[in-house]
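Single chain ahead, written as C-alpha cells, the form predicted on its own.
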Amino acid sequence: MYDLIIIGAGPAGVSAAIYAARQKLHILILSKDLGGQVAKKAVDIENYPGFEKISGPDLVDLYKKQLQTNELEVILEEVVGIQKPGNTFLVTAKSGKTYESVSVIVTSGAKSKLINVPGEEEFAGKGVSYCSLCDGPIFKNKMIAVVGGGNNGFESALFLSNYVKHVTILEYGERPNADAENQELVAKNANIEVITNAQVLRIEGRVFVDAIYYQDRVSGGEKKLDVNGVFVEIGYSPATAFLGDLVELNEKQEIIFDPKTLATKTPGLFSAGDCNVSKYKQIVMASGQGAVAALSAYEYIKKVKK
C-alpha cells in the first residue's frame, strides 16, 4: 500500500510530486501522460520565473529529470476510478489494476473542448488537431483556421504562422478575449487575420480537410473559409468525471476545495491545478497548489498513521 497516490502528472501533479518526496512518503505517480497540457499546448513560456523562455517539451524533459532524482514511481495509465470504502482509497487504472493508498491527490487537469460540428469527428487526425505545438508542422505553406480568440486561440495562430502560409482566427463573440499583449502580437502578424462574430457550422472535406463554414452572427450569412487545417482552441473541460460523489463540483465540474489546504470534501482527499475551481489557469499557479495539497497530505497522512 501506497502512503500517497497522485493522479496527474502535469504542473501541478509534479510539483506535488517533489514536495511529498522530500517528506519521505512512499508514493505513486499514476497519469494517462506526462506533463500534461504543458507538453501538448505550451509553446514558450514566458511568465515562469527562473525561465526567460522556455518551450514547453523543454519544461517537460526537467520534470522527467525531477522524478527520476526523487526516485518517483510512475505509471502511465489512466485512472477511470476511485473509492474509499473505509479507511484508505481504492484508484483504478484503465487496465483494471487497483492501487491503495491512505491519502489522494488529483491532479487530473483538463481536456480540450470540442466545437461539436458536423465534420469534427469525422476529420479528427486528418486536418482537425487540438495541439498546434503537435501537429502545426505538418500544415507547413497550408491555409489554417483556429476556432477561438482566447489566449490560447491566440497564442496557436502565432504559433502556426511560423510554419503556414495564412491563419484566420474565428471567434463567436463581438471582440477577441485574449489578451492585450497576444491581441497586439497577432496585430502585427501580416499572416494571422481575426474574424469575430463567426459561429462554426461545419467542417468539410474528401479525404481530409478542405474548408470551414461558418455563419456570420451581424449578417446571418453563411461564409466558407477554404482551409487545410482546423485548430480548435476553445478551451478545456476538467477531468473530474472519474471521481464519482467523493469531491463536490461546480457547475462548469470543477473541484470546490478548501483554499487553506487544497482539501475536498473526502478527509484525505485532495485537489491541485486546472481541475479546481479557479478563475486562471496558469502553469504557475498549478504548481503553487500542488505543492500546497502535499504538504497539506503529510499531514493527514501522520495523523492517520499514529
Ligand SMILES: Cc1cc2nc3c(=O)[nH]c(=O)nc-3n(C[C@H](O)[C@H](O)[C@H](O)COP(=O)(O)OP(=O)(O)OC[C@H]3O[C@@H](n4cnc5c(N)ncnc54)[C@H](O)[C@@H]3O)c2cc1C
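The model shown is predicted, which means the values in this text are computed figures rather than measured ones. Numbering follows the first chain given and starts at 1. Compared with the form predicted together with this ligand:
- Of the two rigid parts that account for the motion between the two forms, one contains both residue 172 and residue 231.
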Contents of the next structure:
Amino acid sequence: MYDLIIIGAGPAGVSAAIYAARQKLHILILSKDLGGQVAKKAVDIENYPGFEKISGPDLVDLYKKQLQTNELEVILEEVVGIQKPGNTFLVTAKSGKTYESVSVIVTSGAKSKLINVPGEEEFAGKGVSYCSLCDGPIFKNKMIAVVGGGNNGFESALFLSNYVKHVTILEYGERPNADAENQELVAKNANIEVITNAQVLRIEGRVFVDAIYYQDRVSGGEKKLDVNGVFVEIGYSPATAFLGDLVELNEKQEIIFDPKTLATKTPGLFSAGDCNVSKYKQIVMASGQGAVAALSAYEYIKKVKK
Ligand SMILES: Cc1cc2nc3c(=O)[nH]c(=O)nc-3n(C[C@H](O)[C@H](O)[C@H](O)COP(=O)(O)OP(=O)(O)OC[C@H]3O[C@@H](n4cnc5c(N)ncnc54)[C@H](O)[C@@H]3O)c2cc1C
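So that was the form predicted on its own. Now I'd like the form predicted together with this ligand, please.
So here's everything in the complex, that chain up top.
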C-alpha cells in the first residue's frame, strides 16, 4: 500500500513526485512514459526559468536524474482505471495489476488535436507547431498560417502578430467560433487575415514548411498560401477517460478542480497540469501545479493516517 500514486510523468507528475518525496511519503509513479509532451518536443524550450535554452530530451534526462536522486519508484505502465471503493484508491494498470494508495494525483496531460493532413507529421518542429506561446518568437518576420478559428486560433494569431510579418487564420466553418472580443481584436489587427470555409489539404516544403494548401469549400477550388510556419490550434484532448465518475469534467473533458488545493470532487484525488481546466498549458504551470497538488495530497494523507 502506497501513501501516494502519481499518474503521469510529465512536468506536473515529476514536480509532484519531487515535492511529495520531500515529505517522506511512500510514492509510486505510474506512467506510460517519462517526460510526457516535453520528451516529444522537437524545438528547444526557451521559456522555462533557469534555462535560456534546453532541448526536450535534455530536460527529460534531468527529470530522470532527479527522480533517481529522490529514490522514486517509477513503473512505466498505462493506467486504465481507478476506483475508490472505501477509504483507499485502487489504481488498475493495463497489465491487470492493481495498486493501492491513500491518495492519488492525476497528471495525465493532454495531446494537441492533429489536422491529419499530409506534411503535418513530416514538418512537425520544422515549421509545424502546436504551441504559439512556446514557438512563436522563433518565427520573427515570417509568414504564418494558423489553423483553427476558435479562441485558441484567434489568441494564437494575436500573440503571433507581435512577432511575425503576417498571419492567416484558416477556419473550416462558415464563420469563426472565437469570442466576439477576440474577433474584434483580430478585425482591428492589420497583420491578421481570416479565411473561412477553408479545408486544409496538405503542408509542403523542402527542409522547412514553404506552403499550406486548402480547399475553398464554397468554390471547391484548391488554394495555396506561401508560409514559413503553420500553427495547428484546434484544441487539446485531455487524457481523462480512465477516471470514470471520480472527477467532474468540463465540456472539453478537462478535470475541474479547487484552484486553491487542486482537489477534485473525490477526497484524496488531486489533479495537476494539462489534464485539468487551466487555461494556459505550459511546463512552468504544470510544474507549479504538481507542487501544489503534492503538498495538498500530503495534508490529506496526514489527516487520514492520524
Ligand atoms: C510541440 C509542443 C511544444 C511545446 N513547447 C513548450 C515550450 O516550449 N514551453 C512550455 O512551457 N511548454 C511547451 N509545451 C507545453 C508543455 O509541454 C505542456 O504544457 C506540459 O508538458 C504539460 O505537462 P503535464 O505533466 O501536465 O502533461 P504531459 O506532458 O502531457 O504528461 C502527461 C504524462 O501522463 C502520462 N499518461 C497519460 N495518460 C496516462 C495513463 N492513462 N496512464 C499512465 N500515464 C499516462 C503520459 O505518458 C505523460 O507522461 C509544448 C507542447 C507541445 C505539444
